[in-house]
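Below you'll find only one chain, the form predicted alone, shown as structure tokens.
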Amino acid sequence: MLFIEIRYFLFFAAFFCVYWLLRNNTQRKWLMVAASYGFYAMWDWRWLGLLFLSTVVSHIVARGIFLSRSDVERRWWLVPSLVFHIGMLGVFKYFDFFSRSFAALLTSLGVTVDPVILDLMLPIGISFYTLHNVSYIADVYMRRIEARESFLDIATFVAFFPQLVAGPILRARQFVPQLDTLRKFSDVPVRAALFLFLVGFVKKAVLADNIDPHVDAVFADPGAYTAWTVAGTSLLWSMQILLDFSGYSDMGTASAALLGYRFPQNFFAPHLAVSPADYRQRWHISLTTWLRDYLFVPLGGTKGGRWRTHRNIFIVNLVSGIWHGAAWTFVLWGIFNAIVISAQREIDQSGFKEKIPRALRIIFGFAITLYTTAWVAYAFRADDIATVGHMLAMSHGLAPGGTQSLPVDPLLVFFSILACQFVAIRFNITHRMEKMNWWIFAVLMGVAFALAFALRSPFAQPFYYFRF
């Protein structure tokens, strides 16, 4: 069920209507917990009991840290709990192609075997409520946070069905204690929690969707067209996946703040960024500071010497190049990000930077991370590194290109959008719209979804981050 469909709307209704009747907090818990779980039997009820076993295992480990005496015991519930969650995840999304990639090793050395192959089926959000339970044990053995006494405290968490099955990635100290105290509708933002989900709406619906033809059309065929639409496609992939992912967290998140919770924000215009370690910063927020904050920074950080932290910069961008994806071109999407960080942090750090007037380095900034941002889209969207580095060439001269050119100018489109963004953020819509008149929002918005509906494309997708 997407949040764009028409049983999304029906189902979120329904919810919503009998989510405020009720007037008691646990009941509400017990309603949010029953919901979450039908919606995500509607995606395959198969993976109710894994999604369940997680969640039992972490609220168990939680409380066996939480009531140890010593370090020594903390560490004999962390430890297996860690082999457990990340074990599953492994077996689930990585197993077959690890496997694969040993026997073409074993066969590139002259050894010949057949690799064992699962050919399990990605539980849908495994990802992500992977990282969300692994992140609650985290913080209570690192004394950050208590563990819950109420496991439905914890099944709520994990759950909840806004952010399940492609985040954002919360943490337990940034949801849980929001359990503790009856939700009132009269501090819900309501005008601005509907223009955020009306934007979203049209991020994915009306505008990701539609391009998702143009981009699938050079992709399976890049040597048919041009050099400049080859490269122009790169740029407007990224938009694309950009548009998809942050709608489903405008609208994930304008969800939840309808039924009067928070979540941190995951998106902040990346293209904007003037480097590329702040398009990192600004992409996928949730999934950047949980990294740095339970990978990162334990492996030591900055602290330790130069090459220590270039060390630790390639073992996080190789993590987050994984996560995404069991294949090769994940990998080599991860090791570039690690090598234009770390050549950013190098150059920083020289003081080069502060001999240049600072409108340029902004504009060098902005041009650099366009750039750089091109060339990984390749990566993250390509079947193979063969069709990566095809596509390189031929976006830099260096191989033939064909005749044909899209329909549409991907590099005005790209632009377009990203002056979109520029506005939306310059002005604070989102914020005026939470003071606008409430019967001028209600026939601005009653057009808006109308237009929204009437120009969302007829082959609607799922949302891409569904299959990470």
Contents of the next structure:
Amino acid sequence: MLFIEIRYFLFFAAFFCVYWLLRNNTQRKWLMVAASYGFYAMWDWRWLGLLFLSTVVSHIVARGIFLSRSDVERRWWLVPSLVFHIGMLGVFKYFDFFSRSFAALLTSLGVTVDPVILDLMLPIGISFYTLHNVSYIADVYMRRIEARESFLDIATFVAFFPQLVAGPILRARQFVPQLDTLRKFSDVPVRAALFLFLVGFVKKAVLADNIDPHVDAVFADPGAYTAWTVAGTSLLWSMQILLDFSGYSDMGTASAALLGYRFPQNFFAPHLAVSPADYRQRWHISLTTWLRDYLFVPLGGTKGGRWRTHRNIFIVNLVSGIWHGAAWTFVLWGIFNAIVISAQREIDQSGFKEKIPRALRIIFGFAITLYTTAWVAYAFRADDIATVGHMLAMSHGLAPGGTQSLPVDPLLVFFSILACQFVAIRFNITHRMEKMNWWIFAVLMGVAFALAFALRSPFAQPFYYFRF
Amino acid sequence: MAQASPTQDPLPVVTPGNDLPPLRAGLGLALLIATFLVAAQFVLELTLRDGIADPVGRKLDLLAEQGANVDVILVGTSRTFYGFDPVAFSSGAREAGCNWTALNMGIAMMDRATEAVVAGTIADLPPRKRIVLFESLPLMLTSNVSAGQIDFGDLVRFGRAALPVQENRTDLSLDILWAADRIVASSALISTFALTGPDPMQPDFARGGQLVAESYKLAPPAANLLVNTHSWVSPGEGAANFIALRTEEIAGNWLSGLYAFPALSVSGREFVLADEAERQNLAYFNLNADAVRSTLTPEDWFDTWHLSRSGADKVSRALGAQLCARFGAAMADEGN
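Rather than the form predicted alone that you just supplied, could I have the structure of the form predicted together with the partner chain?
Below is the whole assembly, all chains and molecules, this chain first.
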């Protein structure tokens, strides 16, 4: 059940009514868990047990850590639980990839082996709810939060349907305290939430899905297109994935807000960033901060000197790449990102930037960020590393291009959408909506939704991040 | 450039006791939905006029131009659009002793309303004995359009996902995709929210650009006619009744029947339909169950539901021979 489907609207409308009619917080939580499991079952009921098991393990382990009397005992709880969660993700998502890669390595060394292939289907959302569980256990272990006595709270946190299958990646300390109090309808920013849902719908169903066939065509046969088209399509693709994923986040955030819960910001117009590091801070913020808090900082962060910092940047970006997908292209994507971030850090440390006037620095930073975004994006979409290399060479004039071009200039589409993002942020449109006259707002939204429905692509794609 | 602010809240914090008590909020949401329905009607009008008309309109233009002279017309879905090759059919019929010409009236995402318009167009052709076969369309519709559900997964499977395996059918696929695009976008809204026009308009067959848009205005009344007139007890019976009604309307100018094209995923509906057609004494050609089905190889498939060029050639030849055996004598009486 996609957020852009009519059946989700019906599902949510029914849930919304029953939820607000209930006056007891515990009853509401039971309803949220039941509806969330139902929501998940509509994707694939066979993996409900896995979701439940991972929640049970997290609850028991967190309680165990919290009640432990020594650090050694705490560690005895922590390590097996991390092995369980990461191992579960590893088996479902990475086993075949590493098995094939290992067999290929042995073959290249002259030892022929048949790889063991499990050929398991990836349970939807496993990458996300695994990180939810790990962050909860880690926060309890690091004494950032107390373990909850109520299993219902943890089950609601892990399974809450607006974020269940594709994030944003919530922390227990962000969300679980919100479960303590009965949410009041008078606290709900209804207009802003409905508008945010519309924005998410337009991003996904109208823009991303209509862009997709064009991007698909170029990545399927890049050699047939001109170098300019290939280069522009790379940027367009980076915009498409942003619209797709941030559209999902917007609709999830809006759905949660209409129930009285708040999610953190997950995207902040990354293409308007003025440096690659700035870009990373605006893109999939919940994952970036998760990796920072639970991997980069524990590895030592920036405290161990220059080379140790670069090593940590490399590890974090590599893990980020592998988290996104079990393929060498994602490994390459992670390495590309690490190189870009490390290079920027070296430039920042050299003091070179301070010698450039601020306006020029912003323009140059903006341009270089788009440039690096474009060539990093090849690795995120291409089927194999050879295609990445070919497209990179083409867009730099190092390989011959074809003669075809897309019906619309991809850069024109890209910059048009970017301009809309700039205006939306500059004028804080979502926040302004909350102040609009309610009746006028209702009429405008009805018209806007009708237009959005008419303009949506009939070939709706599942959200791209569902596959991660 | 906008400065990074990862901690910015995506939504404003509302001061408790705002201007939206539940009753006021509920009324506003009702107003929003009502506005949506009304606005969707206008948007649909524009979408239909500009979008749907052409692909189906071109088919109806073809019918109007050539229909008077052809002997056999197959009316069906994309399975017919892909799978029925009139040239191969004529060749197969000729080998069996019938010198017939044929027309492919397969239309992607065909629904009852469009089928009714096609049947009406055939009825308006100059009277002569001709064979008109209908695909088991009503059965398909009972599970989607009438239930108000459009499966986006089906769209992906039937539409763009099939493109990489196509062979020399780019133009055809684009037609199908474009038609599916507009039809589904519109029929999803129509069927879900019952957005019907107040007065069904008479289609202008001479103007393809506007014709099919009008056919969608006919959609709910046409569907109601079928449901109310024939009780719509079972899909098979509904289909058979529909054909019987059409046959009666044109007073014997048709030799009509039903058919089912091969598909890799065979549902039980072909067999339900076969039983019903037999009970009604209608001709029924189940190409999913006869000898030609077993001759199809992987190369003969375009995707799960549709035949490729080679598959269409095999099936159409076989159908030509079958129809000649069944209707050859009756058609010969009319001098065809």
